[in-house]
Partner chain sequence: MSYQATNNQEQMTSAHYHIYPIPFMPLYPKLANAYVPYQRFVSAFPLSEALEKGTLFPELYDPYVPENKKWGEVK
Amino acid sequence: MWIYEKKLQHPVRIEKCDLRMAKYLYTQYGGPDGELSAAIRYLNQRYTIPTKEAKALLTDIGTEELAHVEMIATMIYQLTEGASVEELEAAGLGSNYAIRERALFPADANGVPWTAAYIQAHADPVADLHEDMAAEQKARTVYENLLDLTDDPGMKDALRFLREREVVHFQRFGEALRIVQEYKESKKIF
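Chain above, on its own, the form predicted on its own: structure?
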């Protein structure tokens, strides 16, 4: 069960409309290594994790990833606010406008819709946790690339926060991997 606090995990204060950056951010909204994929991956994997501690960690991080989805959606909304149809079209967001007007939709930066094929869950906790660690590293890399593509201080602040959370998640999944490996080792019959 969750209790929703009606505020973003970290403030998002975009200073100007930037449709190019909004398009790039879509990769973290609905792309294969984005926040939605991470949230669903971790919240699904928790059911086959053998220890309560590792299961709680997957639940915590999966829930936090949902908060990151909310931040990315807010960033895209703020970056596109007030843009004309012509400006959206010129920035490569015309097809999104044609289908959805100004509604956000989970897709990557190229407009490819999110798909469940992006997530992995194998019921092998060691394989899943290695997948999770790799996912966090890929997301960190994307945030670093996005930081290179903007000069907006508010955007940089939010992107740095999200990048640092990816680093923390990577470390926490490393802890969970150790816990699971120790658990599996303790269950071996000699």
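Positions refer to the first chain, counted from 1. All values reported here derive from a predicted model rather than from experimental measurement. By rigid core we mean the largest C-alpha set that fits within 1.5 Å across both forms. First, how it differs from the form predicted together with the partner chain.
Once both forms are fitted on their core, a CA shift of 2 Å or more is seen for E182 between the two forms.
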The other form holds:
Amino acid sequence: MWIYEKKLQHPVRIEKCDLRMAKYLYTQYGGPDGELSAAIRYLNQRYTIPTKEAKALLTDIGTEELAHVEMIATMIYQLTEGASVEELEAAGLGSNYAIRERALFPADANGVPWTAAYIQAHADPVADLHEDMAAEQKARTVYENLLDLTDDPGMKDALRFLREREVVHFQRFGEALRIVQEYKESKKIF
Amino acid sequence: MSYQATNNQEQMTSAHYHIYPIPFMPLYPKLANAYVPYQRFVSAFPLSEALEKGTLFPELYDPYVPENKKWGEVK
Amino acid sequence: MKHHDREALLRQIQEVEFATLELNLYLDTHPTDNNALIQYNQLSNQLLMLKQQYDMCYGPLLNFGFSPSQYPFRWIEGPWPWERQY
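With the form predicted on its own already on screen, would you show the form predicted together with the partner chain?
To see the whole picture, the full complex is given below, headed by that same chain.
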């Protein structure tokens, strides 16, 4: 069960209309290392992860990732909302307009639709937690690429926040892995 | 205890608080294992600063410095 | 002016909730850290009060019965978080 809160996790203030950036942001909406991939990856792995710490962590981080999906979608929506067809075309969003006007769609920056092939699950806690840690690092570096592509202070604020969340999540998944390792060691001793 | 048996869901979900406290780094590190240092909560940012920075924990705050991306130019 | 007050209260909720979220993730992997747990519980109480205050002044923040509503059903009133006026 999930409850919706009528608020964003972190404020989004878009100061200038930058359609080029809206197109790039799509990679964190429906791209391989995007927030949707993250949410589905963790919420799907939690059923077979054995430790109680990791069950809670995958549930909680998976839920937080849904709030990040909302932040990214909000940025894309606000950037494209008032844009003219000519402006959308000039920014490379003409093909998106042809298919779905100004509707959002979980796809990457090139319009390639989101696919479950972006995520993995093996029911092995070591393998799954390594997958999750790698995913956080890949998302962190994508946020750095996006930060290189914009000067807008409001955009940078939100992207820096989301990037730092990847750092924190990596730490927590690393700790969940340490718990699995310690547990395995303790089973050998006792 | 065999290594395989620890993957058993029943065994891992049973109370295992005996593994705590978990040390900062493992006392006996093993090859082919990756270890992340275990955090100890000591201090927190003021709440408004935490929301701006993206973490409550000063020791986890690690902002992006674009210059650090240039690997080829390390002296 | 009214809009400004709403934004300030909302910002306060975002700040406290972010701190409880951070402590929640920390506690997931440190369930025996009592100091963190005490701070988590204190901030949870603070968060509950702030949300009740928001519900009373500006309409429901949560759906599915967690925020009671005046007549007519106020949940459907904007602005929604993705809208510029929000």
